[in-house]
Partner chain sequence: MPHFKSSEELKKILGGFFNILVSDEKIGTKLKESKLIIKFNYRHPDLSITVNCALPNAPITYNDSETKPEVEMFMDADTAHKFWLGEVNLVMAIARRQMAVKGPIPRILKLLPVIKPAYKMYKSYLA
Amino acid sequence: MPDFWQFSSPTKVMFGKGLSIDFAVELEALGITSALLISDANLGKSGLLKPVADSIRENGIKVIGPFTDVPANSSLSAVKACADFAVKNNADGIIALGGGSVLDTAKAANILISHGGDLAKDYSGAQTIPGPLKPLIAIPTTAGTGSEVTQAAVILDTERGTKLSFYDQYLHPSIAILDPLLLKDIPPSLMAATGWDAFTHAIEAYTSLQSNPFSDELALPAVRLIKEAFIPAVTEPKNLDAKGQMLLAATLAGIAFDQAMVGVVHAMAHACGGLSRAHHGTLNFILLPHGMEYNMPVALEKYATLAKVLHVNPKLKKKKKLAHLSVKVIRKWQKKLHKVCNLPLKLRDVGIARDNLGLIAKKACEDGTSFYNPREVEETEILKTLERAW
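Return the coordinates for this one chain only, taking the form predicted in complex with its partner chain.
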């Protein structure tokens, strides 16, 4: 545990089937009269947005948009276009319905809507926002990123080819609406990749150097929920209870890593993300057991606790064996998910060339998440880990 830690999670979390078309009263309470609805083109076509917009209008609140011009990896230009659209139409609140990219776009656009300026020049970094933002309601349509409860956003600077991070307490959304019905038609492979992202958040938050008693108490229940619900949520598309549990787990893991940060698995996944078009969750899927093995010498005790949460051989008492079994169980899940929805098991399967592993190792060491990893992220050792994952 660090010498000093603090815990604050100001986002109001609401959970319920059908809640995404029954939250207008919350907008009134926040003083919103004109709400900008942000989503993406696929969700726009899916028919999910109309009932949301209708339910808000029925309560006398103006709906601006929807603004759906949000790419898979949101960019500075998309954020600016979104903010300009909101300002032009006098939006006094934002509703973001979508995956991580939509939620991050809404957070970043909210900075410009509330305070103006140049996103990259004035706000990229940490604690740069001068004051509170307009109310933001985040409605995730995947169970993964946890962005609905975090103080971070990542936006692509397409000109420079770099991802800009924004970290500020004011970025916490006002409300997170968790509606399992929104995951009704999610493809199994996306459910698996995003769910694995949440799983990785929970495990890395738990073993992070910044973990604290509060984040641990969120990370472990997230793992417990994922253990129960992950496979049914992927293999039984109509199982909304399992999908709801995964949604809740992703949010719990989101709050946990918002406080505790993540580690080497994310560092490697971010570095691979620059060279592969694979989903971030898919990269975590490949890399998680390898990252855990990398951390094994320093995280034995925590992995042993994790094994108990995962219910691996409850009679077993030896910590070392338990810790190794936790990785073994995770590998079994990997194989099952690979079989069910063909998620790739190796980096070579997602377009990563072996020649690039050295570069990826270097970039992983430079990634900000490495700083919070319980074991020092050392280039030569990371390269060996990547070789094994390749």
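Residue numbers count along the first chain shown, from 1. Rigid core (definition): largest C-alpha set, two forms, superposition within 1.5 Å. As the structure is a computational prediction, the values presented were derived from the model and not from experiment. Compared with the form predicted alone:
- Once the rigid core is used as the reference frame, the Cα position of Gln169 differs between the two forms by less than 2 Å.
- Superposed on the core, the two forms barely differ at Pro213: its CA moves less than 2 Å between the two forms.
- Fitting the two forms on the rigid core leaves the C-alpha of Glu159 displaced by at least 2 angstroms between the two forms.
With the form predicted in complex with its partner chain already on screen, would you show the form predicted alone?
FYI, this one's just the chain on its own, none of its partners or other molecules.
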């Protein structure tokens, strides 16, 4: 346990089936009179946005938008366009409904809406925002990123091919609305990829250099929930109970890594994502066991505990054996999910060129998440890890 640690989770979390069209009273309490609704084009076409907007209007609150020009890996230009649209229409609050890219776009745009300036030049990094932001309600439509409860946002700088991290206490959403009904029609491959993102958050938060007793007690229950619900949520599309459990797990893991941060798996995934535009959850799916093997020399005890949570042969006593078995069971899950929904198992399958592995290793070592990894992130060793994942 570290000599010093602190814990804070200011976001109000609300859970319930149908809650996404029954929360307008919360907007009134936050003083919102004109709400910008942010989503993406696919959700705009799906019909999910209309009942949300209608419910808000019925309570006397103006709805601006929706703004749906949000790409899969949100960019600086998308954030600026969103912020400009909000300022032009005098929005005094934000409702973000979507996956991680939508939520991160809303959080980053909120910086510009509230304080102006240049996102990359003025705010990239940690604790750079000068004061509070507009109220933000985050409504996830995937069970993965945990962005609905974190002080982090990741935005792509397309010119540099680099994902920029923004980490600040003011980025915490005001309220997170968890509605399992929003996951009713999620494709199995997306359910799997985003669920794996939550799984990676929980594992990396648990083993982070900055982990503490509170974050551990959130990360391990998240793993337990995922262990029970993950496969049913992917393979049984109508199983809303399993999908609801995955929503809860993603939020628990989000709060855990909001406190403890993540590590080498995310460092490599961010570096890969900046060059390939591959889905972040898919990259974590490929890289997680490789990152765990990289950290194995320094994380034996925690991986042994993780194995017990995953119920890997509880008769085993030796930590080393248990720790290695935790990776084996994760690889077994990988193979099953690959078979069920064709998630790729290698970096080459998502468009990563072998010639770029050296650059990716360099960028991974420069990524802010690498500083919290339990083992020092060394470029030559990361390159070897990436080659094994390729």
